[in-house]
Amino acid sequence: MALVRVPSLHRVPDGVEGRDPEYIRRILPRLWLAFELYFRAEVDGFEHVPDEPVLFVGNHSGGASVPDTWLFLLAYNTYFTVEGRPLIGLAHRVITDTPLIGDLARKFGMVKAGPHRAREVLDQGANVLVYPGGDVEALRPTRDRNRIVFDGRKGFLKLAHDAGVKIVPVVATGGQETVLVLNDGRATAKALGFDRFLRIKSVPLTLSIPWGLLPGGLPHLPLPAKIRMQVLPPIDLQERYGDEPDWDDAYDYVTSTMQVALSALAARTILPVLG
């Protein structure tokens, strides 16, 4: 009796090992141009980045979907080409581990979230793309699109100035209006112990296609809205503060800054979705 071999699952290496620049070269003009006619995409500001590693710092939106990342992540290859300094993006593992999802995240790239693993990529000289807000920021509440809510998360300033890299911020408008988001769901995740269990920080009551009115957020058909995306000068956090910087400062100086780019950025927005 003849035995049938059944062929073994493959999981995609992360990170610079998992990044398939082939792969990406053959798909990059197809995805681009689909995300550039559906978001009527505009990415400006990349003459801002130094030729040497950076810790790229976005505001996240577009709940589990985030069309904002992957919008830069196809913006970025196509500027820089894909034989370029090569952009790493740090995803929450609802990304990484969700199977087909998952491996075009680590073709592209992307890595589970953590310090450790983004310092390892700066090391090797890649750039580096987080996202400080993680959950909390990506299902913020509609009526908060336009705010930086990072949470009060600094590890990414250490990362930068432990590292020596510069912080070059990128922030974005139209993602959060690819889905409606109801209310703020911390206090949801709390009381289910899902922060401790699944470190899923918040489960807000959302509406999307095609789950209709759900509680928390699984990958959805975003909404066609038009996403504007600016990257900002970098900030030296050595230069600035020297080797023992006040945290909440630089905190407040990174988040301000990018505040302030977001306004003006959504200030020319005439309507919701439309742009």
The other form holds:
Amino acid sequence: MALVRVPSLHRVPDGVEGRDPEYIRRILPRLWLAFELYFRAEVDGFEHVPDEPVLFVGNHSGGASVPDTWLFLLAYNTYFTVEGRPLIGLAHRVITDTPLIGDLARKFGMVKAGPHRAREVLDQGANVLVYPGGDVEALRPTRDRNRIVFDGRKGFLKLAHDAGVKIVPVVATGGQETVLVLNDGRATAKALGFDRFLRIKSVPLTLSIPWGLLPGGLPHLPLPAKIRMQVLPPIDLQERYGDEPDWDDAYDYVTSTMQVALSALAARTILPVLG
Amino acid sequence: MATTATESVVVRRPLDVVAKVATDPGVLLPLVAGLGRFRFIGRLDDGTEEWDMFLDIGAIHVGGRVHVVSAAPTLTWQSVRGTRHSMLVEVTEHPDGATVTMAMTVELGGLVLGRLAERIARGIAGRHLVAGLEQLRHHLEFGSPR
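Given the form predicted on its own above, what does the protein look like in the form predicted in complex with the partner chain?
Full complex below, order starting with the chain above.
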């Protein structure tokens, strides 16, 4: 008996080849209006980015709606143009495996996060955007909204070092003011087994529109918080730490550098949400 | 009326090393006021110093001339001109090194609106203190502020 082949729900390839510059060009004006009018977004520092493949490392915010990711994609694709060096973001499988949304994300330059994907993309000459803190950071408690929470994850350091590319840190404030996160949900995720079965490491109590009080984070209507984003000068791990880095030292240095910049950016806030 | 913002950071360096830097106005004030402006005015006969220090907050400049008294492991300053405020910087022991605590007290005029302004000012001052403390920590742990 022949097996029935179920057609893939995804029609857009998962990789640099799936990125569609014309699609991005069509979407940019809508994104620009949304971020300019709704989030009053400011992005600075792209002049620090060298003309070579780099690993952008950002702090992740905003629960499942991750407005900072979309803002960075918007700003990058307008600063360097859609025809410039492609920017590929690594996304959680919850995004890339979702029918329709996954295809749209791939056309915008997102690929499913995996151990070797970022390296493959860097080797193809693209820039890569990663959020080491992942869902743990995007769902960190509101009280920690201006803290870097990478949860001890150092894979991004090894990736940049092995690939011989510089790390370009990107920090942003405001994203975590678009949703209210009441607690740290790591213990809940572990108790429910979400960390093993879904690779979801955090299930906190959140308060968002339209869900109200909810365990975990579903895509929500973000509050119109002012978002500020700063691209920092590159960090060359090879130059700073040589061929055999102490990964703990490197981790401390990168996260400390980002924390300094994030706190300085946060100091520009007059009132949370309003900006 | 007055309101106080207090923030702390742990620095993974020995207490004496941290205290020496954190209570040196020549190092600390540029770090704390890194988001504004600062200027050394002069040293007084009793060894204390005067500085102009302003934080740029939106459309206004909060600060003025301050009288700085440094006696490790503490440093204090009191405004003598401009926004009425005072600051206490204190370095204490911590199992991982030292804790630096900053407390800024701001006095604003007015009743209801004055109290509202003070409440907002406390949040702003707190975020500036955190930014200054993080710069100080990074400076001590990694050698240079970014």
